[in-house]
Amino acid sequence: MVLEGLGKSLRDVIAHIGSSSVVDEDLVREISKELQRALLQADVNVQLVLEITNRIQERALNEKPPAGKSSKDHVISIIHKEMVSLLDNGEGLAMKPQTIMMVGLYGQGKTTTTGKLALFLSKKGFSVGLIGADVYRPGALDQLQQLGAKINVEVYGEPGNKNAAQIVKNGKAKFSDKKIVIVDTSGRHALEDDLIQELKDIAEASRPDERVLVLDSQVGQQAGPQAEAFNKAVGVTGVILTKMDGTAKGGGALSAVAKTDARIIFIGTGEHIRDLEPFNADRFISRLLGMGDLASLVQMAKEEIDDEEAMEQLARNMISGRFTLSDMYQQMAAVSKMGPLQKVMSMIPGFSNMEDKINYEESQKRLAMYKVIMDSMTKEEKDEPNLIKGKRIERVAIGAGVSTHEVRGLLKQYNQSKKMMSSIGKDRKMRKQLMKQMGNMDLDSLQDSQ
């Protein structure tokens, strides 16, 4: 999970509030110190940490909870809002036809991120063309072409030509039929005059709608000065922070860039080509605090699950809380398409609080085994799980090549999942969030199914 250490510390703060008998001055000062420690460990600037915790402390002590909200919930809401304000810096990337120019220093992950962005936009339904304008790094064009082949996106480049602006001009002409053109530019070890001039020449040739700076989040608080320097040189309109899954300095990079008023539009959350996530401060903080992010979960499911009818059934099951082993099989297949289990679970409210109790690698293997077991069941058995007893369990186990104990483990997991889905269906707030994300689905039928 992104910023796993910070997330765990923040969830400990929320748990401290929840377990307290009363919200008083002593508690507020305690959680303020805990928040300071968590943010400093995540490399957030000391001055910013003091500012945000002082505001939280002042509001928690002086504001009265709104009607119908407890003091504990009000303090948690204040923490959420102030944390969001630390990182909120405007809208993400507009989903429209456009030219995007990628800039950044050498070694920041620019070419890989260019491929990730192309895949993301392709999944949104846009035709995308990539232009390889990095004329200095050996193998840069080859890398871009390999990425393009993997995601089925056309790449234009001119091996041997050192005139980046001319390559871009020719590439734009080549891709006149594409809705989105992304230009991968050269990097350097430092923002020097020759790089600035080349970027200005490429900008003139491509007339980009967006100039996106790619930054490695491992630079921590130095991400802020780098963003300001590139903005001054070429007019940065958006920032993508890479390697947010594996660095303790991610909090510093996020907060430092946000304080420059640069738009953080995406974060890189892993090495896989799919691991690029639109940045939304509200949703991001909700996940760190253990509140989940059902909006992103449903959106991810929409993009990864091609079968719209299956997607609607998944939503109906989540809302109604009534589902069979057949439904569970569909859900497991959907989850496997949506990426690592830990990432998916972090989007479900409450599940991130259980991260210490979950062995995600073992869970992933168990999901694969459960699918094999269910493949050995009849349709009747999957639709009526209560039928699976005695001799049926033995038959299924032999067919799947597993023990009867493992078949019973699946049935136990099914019953637990059924209870969990039922609790989601009874939670009006969660149900409302899910319905809001269903888009053009038949919401009346979803409600009637309860």
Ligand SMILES: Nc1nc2c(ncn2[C@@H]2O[C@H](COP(=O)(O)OP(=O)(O)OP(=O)(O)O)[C@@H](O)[C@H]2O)c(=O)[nH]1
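Here the structure is a predicted model, which means the values were calculated and not measured. The term rigid core refers to the maximal set of C-alpha atoms that superpose within 1.5 Å between the two forms. Residue numbers count along the first chain shown, from 1. First, how it differs from the form predicted in complex with this ligand.
- Core-aligned CA deviation for Asp177 between these two forms: less than 2 Å.
- Once you line up the core between these two forms, the Cα of Ser376 ends up 2 Å or more from where it was.
- Once the rigid core is used as the reference frame, the Cα position of Asn386 differs between these two forms by 2 Å or more.
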Given for the second form:
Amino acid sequence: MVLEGLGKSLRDVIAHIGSSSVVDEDLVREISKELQRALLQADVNVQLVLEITNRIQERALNEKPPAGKSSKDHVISIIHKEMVSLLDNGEGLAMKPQTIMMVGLYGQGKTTTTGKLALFLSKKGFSVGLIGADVYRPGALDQLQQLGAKINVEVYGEPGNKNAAQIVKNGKAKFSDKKIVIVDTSGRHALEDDLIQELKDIAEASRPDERVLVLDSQVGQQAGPQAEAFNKAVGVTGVILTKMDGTAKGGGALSAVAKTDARIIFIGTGEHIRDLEPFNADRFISRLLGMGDLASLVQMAKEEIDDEEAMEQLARNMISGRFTLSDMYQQMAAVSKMGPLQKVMSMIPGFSNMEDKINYEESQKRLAMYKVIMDSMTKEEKDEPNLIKGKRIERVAIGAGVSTHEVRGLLKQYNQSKKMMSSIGKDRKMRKQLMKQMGNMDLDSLQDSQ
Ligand SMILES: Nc1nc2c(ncn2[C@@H]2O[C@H](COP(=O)(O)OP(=O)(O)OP(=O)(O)O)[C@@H](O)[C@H]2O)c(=O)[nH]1
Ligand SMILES: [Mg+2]
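Form predicted in complex with this ligand, following the form predicted alone:
Below, the chain from earlier opens the complete complex, with every other chain and molecule after it.
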């Protein structure tokens, strides 16, 4: 998981709240201290840390929980909201036909991210063309062409031509039929005048809708001033923070950029071409806090699974209280198709807290075991898991060659997932978000027809 360390300490804070008998001044003060430590370790600016923990402390002590909500849940939701507001600065990249120009210093990840973005957008159904306008670094065009070949996206370049703006003009003409054109540009060690001029010329020639700054998150809090400097020079419309997988300073970079006017549109989470995630503060924090992330899961599932029916089923499950073991079985089967389990694990409600305690190989085995257990249940039992009690548990265990303890474990997991599913189904905002991501499906009417 991105920001492993921060995630772990935040989940410890949540667990601390969960295990306390009452929410009182002492507890609030303790968790405030724990939050401070966690955020400072993730390189978040001291001033920001104090602001946010003071606000959390004040709200936790003064606000009454809304009717029906326990004071523990209320405090957790205050922490969640305040953390989101620390990182939230607007919507991600608009999904529309457009020209995107990538800018940034040496080695920040521009070219790699250009490839990642091309893959992301072509999966969304856009035709994409890439223009190699890095005339500075030898081999830059080769690198882009290799990426393009890997993802089946056309690349335009003119080896030997040193006039970047000219290349971009020709490339735009060549790609007049493409919905999205992404321009990779060259970097420098610092934001020098000649780089600024070159970028201005390229912008003039390509009239980009977005000028996306690519920033290595390893720079931590420095990301803020860098984003501001680039913004002043060439007018940054969005930021992509790369290498979030490899640094403890990602929290510093994220919060520092969020403080500027620039919006963070994606984060790079690895060297693989698929390692790019749209940035959404709410989802990001939910995942860090171990609240699971169904919206992301749906999105991944939608892209990775061709099976439309399975998707619709998944959506129905999420919004209706009727979530059977068969549904969970199907969902798990779909999830295991989705490639590296590591990524997916932290998004599944009920699994997110487990990731520290178990290793991923074990989780794979556990999934396989669940499948075997479910195979020895009747259809009736899978549809109505509450039937599985006493003697039935024994029968299923014997049939699957496992202990009754393991069957109970599966049922417990099921009950947790079910609870989470139905709470999301009741959450209007979450439903809306799901709806948006699932295209035209009318989840509200699905819900009403239940
Ligand atoms: N771990 C990790 N590595 C990344 C990520 N993004 C980029 N990289 C690596 O960072 C290095 C530099 O990436 P490039 O895409 O070549 O950077 P650039 O900004 O185009 O560099 P110049 O063209 O020299 O200015 C490469 O080794 C990439 O594999 C990421 O999100 N995670
Ligand atoms: Mg490059």
